[in-house]
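Coming up is one lone chain in structure tokens, specifically the form predicted alone.
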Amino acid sequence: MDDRFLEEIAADSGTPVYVYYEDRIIRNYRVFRDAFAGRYPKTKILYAYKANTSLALCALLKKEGAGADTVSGGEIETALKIGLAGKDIIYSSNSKTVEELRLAVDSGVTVNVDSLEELEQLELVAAKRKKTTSISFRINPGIDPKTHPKIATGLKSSKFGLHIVGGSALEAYRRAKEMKHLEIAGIHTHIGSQITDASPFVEAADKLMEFAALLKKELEMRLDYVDLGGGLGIPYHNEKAVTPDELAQAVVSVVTEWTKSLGYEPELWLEPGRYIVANAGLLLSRVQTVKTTPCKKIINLDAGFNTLIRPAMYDAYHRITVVGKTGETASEKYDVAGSVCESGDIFAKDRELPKTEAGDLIVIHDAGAYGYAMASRYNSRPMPPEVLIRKNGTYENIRERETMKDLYRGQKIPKDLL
């Protein structure tokens, strides 16, 4: 999309503003889906809502055939709101509330159980609702996914899942088999996020399929599906990242080999999130001032880590360009700073950019995943709007900018303080 179009969006919606490309989301989804389904026809894709829960994007992916991987009651409600059936929703969390379990049971959602105690809680909830609930168990395979420690979820020290080593995973299936209101459907793992190497996925698939074979041997249990979770990364900084095709080739060969000894073919479930939406979204922000200090030059934006927390939280790299100056040679080094009143609110350090001035429009790329989803009202700043650029070249607001009235909604001042 040309720079004039981005300037038009910024003029219409103000800044900061999130912008998404419909055609890129569709292309990313189809590339991922076809890579696996072309090799293993019994494949089911569940979009990971935690990456971006904007209703319009979730509805777009539902139209493409995606189910929902949810991690909260709110995400379950979002999936139901856009018309997904319970059978196409899985609910995973290490700490589910009783209210969330009730919602999942009442809605026919598959519950991905994380602990033995949660298993007992779920059976009690289902019994009280007089319903039978489909379940799987999240397995902790004890694998290093070679990613940032804060998003590595398959390590043996992680808070997630039941361990194969020590027997808690097998015991969980044994207990669940005896419960009257739970129906075992599958097995699940999710080893982390922003993984750019196929080998951790291959190791996880091998361990999960080996455990599926153990379930058949020990409990005479056949699973409807094996869920390998998500976590496929993208090249934020031109780093080498495994493609969906390369990943599917490596993983499906493991799954297929194990089905020979299993004697049956379970469905293969996958939960991509970042790969689908990250590079389909960007954050537009306006330069407020450019400050020269004895040490450096600093670009001050009207966005901050309240709108994109990844650089502050994960030391993440995001490409940054200046609208209208993309063809110019990078001639200056800048720190690109956010508007939050904290020293850690820096989008980039010593970044080479064309000469930048107050009023310039900045593009922070690859912000479609974990941008709005992790945004906040920190520093009493209302949430930005979201805009979707349609396939036909038009665009429309898919979320309005919040106002100060939204910021104060639900708050009350005791009468004696007025």
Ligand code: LLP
Second form
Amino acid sequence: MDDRFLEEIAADSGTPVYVYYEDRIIRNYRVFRDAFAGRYPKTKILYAYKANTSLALCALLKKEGAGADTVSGGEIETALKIGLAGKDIIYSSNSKTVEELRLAVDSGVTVNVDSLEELEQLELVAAKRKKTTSISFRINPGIDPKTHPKIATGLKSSKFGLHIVGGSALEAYRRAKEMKHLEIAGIHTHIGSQITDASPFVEAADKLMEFAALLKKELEMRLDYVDLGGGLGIPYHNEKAVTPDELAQAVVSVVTEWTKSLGYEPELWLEPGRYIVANAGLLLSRVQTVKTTPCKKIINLDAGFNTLIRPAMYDAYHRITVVGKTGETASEKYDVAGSVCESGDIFAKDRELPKTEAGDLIVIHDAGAYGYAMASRYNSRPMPPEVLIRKNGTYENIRERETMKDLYRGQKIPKDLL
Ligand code: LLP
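For comparison with the form predicted alone, kindly provide the form predicted together with this ligand.
Every component of the complex follows; first up is the chain already shown.
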């Protein structure tokens, strides 16, 4: 991606601002879809909304044919708002409220049940609404996905899912079979995020398919789909990451092998988030000052961990460049600091960059996933705007910058304090 438009966008929208590239999102989506669907035609892609729920991006991915993987009532509402049908939405969470279950039941969303306790609650909700709800169970396969501990979700000790070992997963299917308002449709797992190696996915696919075979043997059960979740990582630095093609080759061969002993072919559902949007987005931020301390040089930005929390939260590496200086050699070392009043608000330590000055425009790359979605108003800074560079070479604002007024919306000062 070149720096075209970036100065113009910063001038139009101010900074910090998130910028996304439509053509890149489409390309990522198609690469991912074709890798799997080319090998396993009964593939269904449900974009993981949590990565980026901006309406324009969700609408774009709907147009490409993606369903939605949602984790809250808000994300279900978003998927419905852009016109997705309930059958193309799955709802996963380890802790769903009764209101959220009602919404899912009423809208025909598939509920991915996380526990035996939730199963009972859902049956009650569906019975009260006199509706039948499609369900799957989230399985905790006890696999180490070799990623950052905060984003590993299928470890034995994780909070998610039902365990095969000990029998609770089988018990869940047995009980669900007896329930009048629930229809068993599938099986699900999601072992973690930013996974750059195929082997944990292969192990997860193998365990899930083996369990599907057990369901057939023990309960004469046939599943409509097997959902392997999301989790495919991207190279943020120079690390080697498995490609969708390599991943699909490895995973589909395991799934296909198992279908022989299953005697039927379930659909294969996948829930990619990061892979689709991460490298299609960047964060633009203006250098406020460059200061020299006795031990280092610090670039102070107008973005902070309120804008992009990944470096502070996961020690994540994001490439950084300076607009208009990409051809220059990286001659200086800087700490790139955010504006939040906390020492932990550092985007990069000892980063080599071309000589940088106040007023320069900084690009923080690969910020399309878990960037805006995890931003906050911490330190009373309004949420940033978002801009989409269209595939025809124009750009459009897809979300306004919040105003100070938005910070106060809904708040009240008791009369005696005025
Ligand atoms: N499906 C489920 C059930 C999930 O929990 C997730 C992500 C996904 C799919 C999508 O995973 P992806 O393809 O994006 O890896 N905030 C963290 C990532 C948290 C991921 C949580 N679950 C980060 O910034 O690295």
